[in-house]
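Only one chain is given next, in structure tokens, and it is the form predicted on its own.
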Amino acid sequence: MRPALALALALALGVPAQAAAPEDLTAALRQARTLAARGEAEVRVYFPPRAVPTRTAARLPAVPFRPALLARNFTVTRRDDAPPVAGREVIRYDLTPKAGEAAHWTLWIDRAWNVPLAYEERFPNGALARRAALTQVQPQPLRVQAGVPPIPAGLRGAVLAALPGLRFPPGFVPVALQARAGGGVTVSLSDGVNVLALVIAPRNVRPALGVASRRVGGRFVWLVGNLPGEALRAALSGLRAADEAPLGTFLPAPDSKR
């Protein structure tokens, strides 16, 4: 259902517009897997820090939104009075974590196409971590294929078997796994929009903003992402062992082309 039609129906039935906000946003994020606005976008990234934080692109950079997790972990607030983006009418959605200290997000969705035209990520203290916004838009959207792989069944249990004592930050669950070129594995954790990297490695990592690490036996475990340092360290504080063997069945075979 188009956002404008959903709003009209909600008003006609006497249902508050905010009650439908998560469903409307979910519809837009699913639409964005097959359709994308194109033109010229300004992309600013302040976390992780980089020498040149601003660049231009023809489309918004992809964000691996997972609508089911997002709806479970965030309060979604809708605003219908948002200023236009690149000359097009938009609906604004604000995403606030229900628990923990994950980043807050805002998305601007095109009213006619029902796809994102801009988004921004902010630290819990309000500081900007990332923003991408189209400044010019072509007359027609582009057909794309931007599906998000399903979460492998049993991955959560395997991660906890590999890292007994691990405490996932509130809302985050394991969603993907890959082998590291230098040895070890990287597990991606997601709360629906924010992503953390959980790494088991033979070497330590340099201290930095958004990085926590701990030595467990002969291995090092890192947790990297946009959470306060205390929250990252708390997730690793109870670790009793680190052994990637339980994760082996989730990795592609050595001769696999995946």
Contents of the next structure:
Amino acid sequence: MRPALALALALALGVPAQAAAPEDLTAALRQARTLAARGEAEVRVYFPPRAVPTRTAARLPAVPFRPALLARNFTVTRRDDAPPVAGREVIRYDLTPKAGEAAHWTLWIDRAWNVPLAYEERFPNGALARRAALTQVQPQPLRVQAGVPPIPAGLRGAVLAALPGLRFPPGFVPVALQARAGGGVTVSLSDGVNVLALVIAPRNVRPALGVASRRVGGRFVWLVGNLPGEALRAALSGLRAADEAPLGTFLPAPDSKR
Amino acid sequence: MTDDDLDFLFAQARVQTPADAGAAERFLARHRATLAPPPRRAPLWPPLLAAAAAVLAGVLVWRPAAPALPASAAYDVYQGTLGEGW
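Since we've got the form predicted on its own here, give me the form predicted in complex with the partner chain too.
Complete assembly follows, chain above in first position.
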């Protein structure tokens, strides 16, 4: 009788809650495009490395969340028993990549406002990469205009035409493109929450934590981000050519005054 | 001088000795030296030009790559993709 009751309880409470977790998180991330909590935030960044990792800010730094990609690439676990953040009741969401070695994330979402009050990114080994958390919150959230631009149609094909043999790390897709001042281009890759910078450049860059590069023909291709070194190098290992020409149509005209 | 002496001398003159060969060689060498035009020094510039061209071509093809940028250049690019405020 008792196991049956436990199962019934799990079905009634746990399973539906878990099944709905990605949808709940998606709703919160969509809400965050128009509404944001303000106050005082503590921001800690250990990757990319910097001289002073901790600072304070009046708001949470932006994370280019892409809810559709996120739901596809991450297992979302909801925790309703999380301790409050800045004195406010929160729901905690843990994001674990379904494949590959992408960074793990935890988000704390305000129960009443349904917007983030804190989030953190952890290396696959569990060490903290980035964390931002409001320590004080103003009584009312603010109307904002946030969000990310849509992914240009055909970008993936153009990137693969520019870099034949490139293997996107599991879950990552190209989402944006930018010309570089010194020549070359930067392609942003996203898995919904993590980002990688893929660069075609006339010069090489020294290898370091989260930085891999390869010479292809007369160009250098860099891949930068929070992935283990082998995963970054594996993405570049099959490259056969590097030519920015197929990406030209995705770049803004040089004389545009945007 | 008897006939026998003369016969001996003639017989000796008919037989070629190493001394004769050496004398002939010395004469011919002198003769050829006077006949042949004075030796011209091989010009130096074609090999020098070829070497310079090879070096130039090598430099152009294997253009010494600019030194690799420090890792901070890569982190700056990554920072630009992270989103505002980090």
